[in-house]
Amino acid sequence: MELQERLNEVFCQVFDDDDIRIAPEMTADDIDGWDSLSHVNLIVAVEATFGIRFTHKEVLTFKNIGDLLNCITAKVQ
């Protein structure tokens, strides 16, 4: 499965939401209820579906899902 499917699978999860599609350009603002607790969860869940862990530098970065696809990328390579 694309790395890509597998986060819109852990987003789905996190906001409860199946009709959720991410794409590389989207933000906080738009997807309905992501707001800074359900930020920590993502993370959370980012991270243990994936096997990976982020810095707290790395979260500060995060402008957009593509920063989040990429340094995701990074670490599972």
The other form holds:
Amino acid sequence: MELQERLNEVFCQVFDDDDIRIAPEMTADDIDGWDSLSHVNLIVAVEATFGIRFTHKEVLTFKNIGDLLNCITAKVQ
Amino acid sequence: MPFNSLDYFLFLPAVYLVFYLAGDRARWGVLLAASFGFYAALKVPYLPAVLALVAVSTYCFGIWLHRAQAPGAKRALLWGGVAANVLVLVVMKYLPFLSENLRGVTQLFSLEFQVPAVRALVAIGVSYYVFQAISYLIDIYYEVEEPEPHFGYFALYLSFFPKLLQGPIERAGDLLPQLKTPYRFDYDNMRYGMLLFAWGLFKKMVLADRLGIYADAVYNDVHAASGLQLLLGTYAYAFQICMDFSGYTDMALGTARLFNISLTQNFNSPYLATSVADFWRRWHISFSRWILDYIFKPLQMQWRDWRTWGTALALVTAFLISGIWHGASWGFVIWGGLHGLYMACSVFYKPYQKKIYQAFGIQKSPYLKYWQMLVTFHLVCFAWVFFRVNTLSDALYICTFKFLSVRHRGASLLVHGFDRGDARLVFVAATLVVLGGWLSRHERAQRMWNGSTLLRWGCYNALVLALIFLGVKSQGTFIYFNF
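Moving on from the form predicted on its own, please list the structure of the form predicted together with its partner chain.
Time for the whole complex; same chain goes first.
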């Protein structure tokens, strides 16, 4: 399965919404329920799904889903 | 020199005139000198020295942090810079509180060790610029920002007088580039700045200070107040603190706009929030963003393996720090703890919220939003009780409903110093503030405002007359001055 699709599944699971369709340019404003409180749940779920660990600096500098995707790609390769 | 003083009404035009006549290369110097002069006008000799100390130490740590290569050295420098700032804050604000509580502990355990009593220092503005300094160092550490090489501009970023005493707490990336932009006279900015200043003064003098008469009368003698007066006094205080601080912020933003500088908006109709989390996105925005970015998020990341419990614990810790930041007293600690508790509970409740609404069939009700606003407002008001009370025993008296056992025969809703005329004025002024806020967000109203000279000048004159004839004359200090 392509990385973006797997990430999409994580988003659907964390935000309890099967209709979410993520795109690289999307931000927290585009997804209902994605706020600073739920952000870390997303990060933990992504880490568990892909078997990776983000640093605080990486998490701080994500501007959109594209940045998150790029970071995951770099870590799983 | 508060914004609502005659001294400031003379100081501001004088500074603007010198700033306007000076060339771009000298303007930072004019503003820096004005800012230190403004701070020195508080007549507390050590305050400008503390500001200079924070500026010099943070500037040096910023440069060293940027130059350091090894991760260990970077981390040590970050902690060194943050510790230096926290130390300044502790010495200026918290030593008497720490000493008093330590003395209590030694007495409790009958220890022979004597903790010396410490005299409280005046610390106006310190918590605001120390928080700015800490954010500057952390942003350099995470390479979000580059250090400012010009010491003058850096010192001005910390000390810029419109936001020196009560914020907004500005990020270097937002303010420094504006301070360096060459100044060109802009009629719209000048007009908007003066209007915003006068509007803030209206909120403060006509509304906040008048509501303060009611809240003070009730809270300065809670045992004499009836239950209804205590309830109204709490509502009065909730709106007093909101109008006082948002009025101050308008005056700060208005002053800065005269110099073509846009400061961060600190308020966005906070009592229309539909949850406590939403309240903190609308109340003292620059401060809550600071707490979120520099306390909550790092702790939440650190404790992320504990999942929801980690988030809840990070929230309680962040809000306890927020409470202590407001002042060294147990009332503020409880206020912060309560907000932390509200937020922590919401983290556990959130996954069930949708399901509960669906079970009751109210998820699409048009009234749901209003119910949420009402509940949020009352949760916030309950926390304000601890923020406002003079002593913790007063808070205990209110929260345990002891006032119900006291007879208040024929107790009026009004209190000494606040008559029916004041109540009517509060109603009219509050309606105007709500209407003004609503109109400023509507494009059509904006077009009408800009297109009609008669309407604009009519409003300017009405505003000035309202300030002269309806403002509370005894000059009230701003509540957030104390923090």
